[in-house]
Each structure stands twice: as structure tokens, then as C-alpha cells.
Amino acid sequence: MLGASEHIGTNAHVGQFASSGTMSSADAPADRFERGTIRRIEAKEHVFCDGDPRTHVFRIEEGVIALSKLLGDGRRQIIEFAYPGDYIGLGTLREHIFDAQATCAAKVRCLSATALEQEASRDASLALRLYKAVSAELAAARSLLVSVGQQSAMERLAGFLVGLSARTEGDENVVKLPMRRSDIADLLGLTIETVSRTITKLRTMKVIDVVRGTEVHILDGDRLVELAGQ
């Protein structure tokens, strides 16, 4: 997210950036991004963390990244999730607000900051771009409080896997899931325990199927989305 937020993906609850545009490619921000430094990261690994001096933005390459915030008495939210292509660091705030942890071994490119707000303020068509991204995210969030506050476990759990199956490429069918499921608990407001029932309750009705427990084969598309209020 932008200013109060920290990421610019493009997964179910988070608005979209496109790094394309009618930029010259020696212009572009994304060939800026190519021109960046990668950093691995191991599995459990911050990118950054909450407080940490904002000075570079990061698009993740390989792997998911979970945005956090730690609550005053231990507990943790997960704000949202970082796949492929999106951004995260992006703000105007000096510092980070959140920590930005892998959930898994993963890649990201780093871009100074600085220079990303240099190009925003020479172009115009970029400006517009992070302007709709801010925008998009806020309604995202928004959407996402509506879902930990007022929908039941069923609907968070079945709306999670439809913007999964929505941003997955190639078999929409079939939904990766590389976090573990207390990432996902502590992404829906959830217990672990309640996660692992309610997936156990969408195999029973023949919605899904959970293949190695990393993998997600959804059997009726509709009747997901049904049970996700969609």
C-alpha cells in the first residue's frame, strides 16, 4: 500500500499495478526493477520489518511474501500477501508500518525508493498509475474488513481461494497455496483449528480437494463462489 499501507499486488484484496505503460523502455519502472539488486530470502526471513527505515521498495520474483502487524499483546495480523510481480515498500511514510516476512523460500528486486518517487514526479502517466493503485488497495482493504468482521469462516475461507484461483496462472482450477495455514488464519481473523475444519468441510461437500497439502484442486468453481457471498 501506499502511505498507510505498504504493498501494490495484485491478489484478491489488494489493487492492481501494472508496470506497463507508453514509457520509452529505457524510462520504464520496470526496467529500472531490472537494473535492480536481487535478494534471496529464506522461508520465515523479514524483507523488512515494522519501524525499519523505508528506503527501498521491493517487487517480489520467487515466492510470497506475508505483510504483518505484530498486536500490543503478541498476536498477529497478516494485512495481506505478496505474489509474483507485486510490490511491496511502496509509501510515503519514512519508515515501514508493517513486517514483511516470507512464508517460504522466495526472490525479491530491490529499487531504491528514492528513484521511484523521482520518476513519479517527472511522470505524469506513472503519478496516475500509483494514484489508481493507492485508490484500488483502499477499496481492497476496505473489502477485507468487511470479511474478518462481519463474514462467517466459511465465506472468509471460500473467498480466499477464489482470489487465489482468479490471480493463478495457466489451470484456475488448480491453487497453490505456499504459506501455512496459520498464515492464512492469521490472514482471516481465524484459529487454525477452524481453517483445517472448514477445508475439511469443502472436501466433504466435493468443492475441493487438498492435494499434498500445499495444492488446491477446486472441483465446483460456482458453488465456491456461492459460498463465498460472491
Given for the second form:
Protein chains: 2
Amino acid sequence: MLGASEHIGTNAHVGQFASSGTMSSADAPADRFERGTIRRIEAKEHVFCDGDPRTHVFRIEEGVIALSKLLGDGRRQIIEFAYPGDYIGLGTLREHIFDAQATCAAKVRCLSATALEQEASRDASLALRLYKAVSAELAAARSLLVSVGQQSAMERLAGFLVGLSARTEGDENVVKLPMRRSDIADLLGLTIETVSRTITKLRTMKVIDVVRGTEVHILDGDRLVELAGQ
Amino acid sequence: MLGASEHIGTNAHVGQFASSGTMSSADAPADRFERGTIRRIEAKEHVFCDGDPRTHVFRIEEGVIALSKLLGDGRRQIIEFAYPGDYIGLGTLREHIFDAQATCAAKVRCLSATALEQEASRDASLALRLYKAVSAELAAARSLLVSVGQQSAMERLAGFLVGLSARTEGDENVVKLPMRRSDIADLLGLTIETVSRTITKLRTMKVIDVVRGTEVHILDGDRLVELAGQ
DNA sequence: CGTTCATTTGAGTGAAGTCAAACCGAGTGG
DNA sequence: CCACTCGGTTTGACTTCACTCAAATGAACG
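Okay, that's the form predicted on its own, but what's the structure of the form predicted together with the DNA?
All chains and molecules follow, beginning with the one already shown.
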């Protein structure tokens, strides 16, 4: 099984941020969302781990970060995939309670959690932005919960592809999968084999076509949405 | 199946709040969390429905409210049980995207959503409280997701009972179940029958005892925690 | 060209679902 | 006070969807 194999020691990932200039922003100068250094993350590298002190909040600039919970016996549930523009590490706890691991090469912007929250306690509009950001995460988590709790493997996978397609810029009918089958399986509460078999079934149904394992061409979008249920 | 049987018309539940005096608060006078009228809710009555405009935020004063999503074919996923002290209806969307239904007789405090959010845009400390409240909900939703996505029926049910016991004031080993089996099933992503069978198994294992179907006596708390996994 | 890692496919099993019937406790009315 | 109903729960028999274990295939890379 996948897991924390690449990760050596609880804090190995902290402290060696690639020093990149702060991006010049057209926004208000005090906008913490636009400052912070950029850090490069390799595929499978951790941004932070379950149990680490929550020192930073990160904004994804490139790639995909999987937030996940690892159970004692190796089972893993992915909580969400964070895509460019998303924030990870928000919340009020002193320590992280999830792993954050890149599913492919990625870049994140690092923002000091304490600075952010100190400023939020003075600046209501920043606090409201944080509120809206977590609210969006909450909606996403609940929607995934409905899927995992009630839907069949086919419905979950079709829904996942529909969601990915909606996120995709450019041709909505060509979706790149920037993660392994095991990541999809752990997101949807299935096994790798079931994910693979379901993809195969969608292919034989001529609803999708798969190129080199990582690129999904949606041949019949309406049917896919239908298969996703509501 | 359960569902919206008690509910007649999308907005039948709005507008007939029981007029109760605003509670005198030791807090700051501007504290919106302490004002608002109290509304009585009968068992199975809706506080609000999926699709209703989000006019109010509610604080549970008594009883339990189930937040749920109903799928087209009757399947239902409960997102969370809201207990006294919890808030429901937070978020930034104009409309509710879930049903909120009492599992037993309940009372909620009604707070104007617009007033709350207008004030939050001026008062950073209020905005931060909202932020913290949703963050807590987010953590709860994610934890349930892990359970539903990865754990067996026994693990889910044991975990549910452990969680209830932790919430219980007074004797931690006597847990009242203020909801039906169908509510527990829809929360955990199981069927009524599986919930019932699992409870029976816990009884034959002498880990719990059940009195009149609604009162669980925890006989072996350590074992229960063990069965819940992590 | 061989190694490694990811994915696919196959065969068999099992945990939870479905359908159906029995049971139980709380009201209600004769 | 008992019979009857009604909603909820439990139990039983059977089915199925997804899991497990195992092997084959495919892609990437030195």
C-alpha cells in the first residue's frame, strides 16, 4: 500500500523552503494571501504530516495535494484533493490532524499561520475570507461524504470524473488525472481494483476513453452525469 | 423509508417561531449569538429544507437535529447530528443544500443570517468565531468521512457510541440514543438491519446492554474503544 | 533489455445489502 | 383491562457488490 513511505522523520519536510521572491500583488499590501515564499514539492513528498505543529497555511500554486488520514493498519482515506487556488492547513487546532502529500510535482505558497490569524483578529474582512474558505471546504467534504456513504462504485467514479471535468480549464472533455489509481480509490472509499474495473466498464460502455492511463476523454458527458446520480 | 414525510410545502416551517423573550446575556450586548427567538421543533419536523433560502442560522438549545442530504431515489446521508450548543445553517451560500430535521423534540434559537454576517463584516472577533465554528464542523465531517470510507460496520458503530458517550454529561457509561436506528444507519452509511445486527452482536459480546431500545449501557468501555479502531 | 512501479484482469470470498416475516412497546378505544 | 393498531426494531434466508489474493500486462527509465 502507499502511505508515508517517502517520509523520513516527522519534520523532515519543514524548513527548507525554496527561496522565491514574494509575488508583487495588485491587492492591498496587507493581504497575507498574496505574500509568502513558494515551496516546490515532489510527487509523493509530504507538505505536512498528521501530528505536526500547524505553523503554516499553504496555498496550492501548481499540482495537486492530497489531504489524507492514515489508519493504524495502513488503510487511508483521502479527505480532499487540493488544486491550484485552494488553501490547506486552515483551522484552529495547534497541530495538523491529517497528512498532506503531493500526488504529483507541485508548488505551494507558504503563509505563517500565526501571522495570518493575528491579522484576522484585527481585520474582519480577512477573517471573513477565512470563514468562506473553510465553508467551501466543508461543503466539499460533505458532498464527498454523501458520495462515499450512499453511492455505488460506478456512481462515485462517474461523479469524481464529472467534478474533475468541471474544474478543468480548456476542453471539458479531456481530463488529466494527476494522481494514481490508489489515490482515487482512497478518496472514494474503494480499492484500486474496483476503480480500475469501473474505469474499464466505462470504457467498454463507450462513455470515456483512456489514453496512457492518465488522460480521460469524455465521449458521452450526458451519460456520465446520468451515471453519477445526484 | 424515512425522508420528508412530515413536511408539507417547501416553506411550511418558516415564519411561525414561538415568541420567547431574548435571553439576557452576560456577554457583550452586540453578541448576536445570544439573541434571537426560540423555536420549538417536533420530532421529524424540518428546521429547514434543501433548497430553502438561507435566512437564518440556528443554535440548538435542546434535542438533536439531523443535517442530511436526500438523493432522488430515497437514499439519505446524514451529514451530522447537531447537539445543544451547535450551530446549523452557517456558510456562505444563498440557499441551504441540506435538510435539517429533528430526530426528537427540540428547541433552536433563530438568528438572522444577514444581520449576523453584516455584523461579522465589521466585527473581526465575531467573524473569527464563525470561522472557528465552521472549522469544528469541518473536522467533524472529515472524521465521519474517514469512518464511512474505511471502517467496517462494527468499527463505525463502536466509534459512534464512543463519540456519543464522550458528549454525554453525567454517567459516561449510560448513553441515551435520541434518534431512530434509521438515523444512525443513514449517518454511518449502513442499513437499519446492519445497525440492528451490529448492536445485537455488541450485546452478545457483553460490551453493551440496551434498555428499551434507546438506552445503551456501556459494560466494557475499553473494549468498545478498541473495537472502534482509531 | 531488464527492473521497477502502476495498472489491469481473473477467480473466489465475504461483509453488508435486500426482501420478508416476526416481534415489541406505546397508545387508543371498546 | 384487554384487544388492536402502528411505528420501530429484530431476526432470518438469500443475494450481490465490492474486496482479497494472485497473476499478467504495460509503461517508464537507466
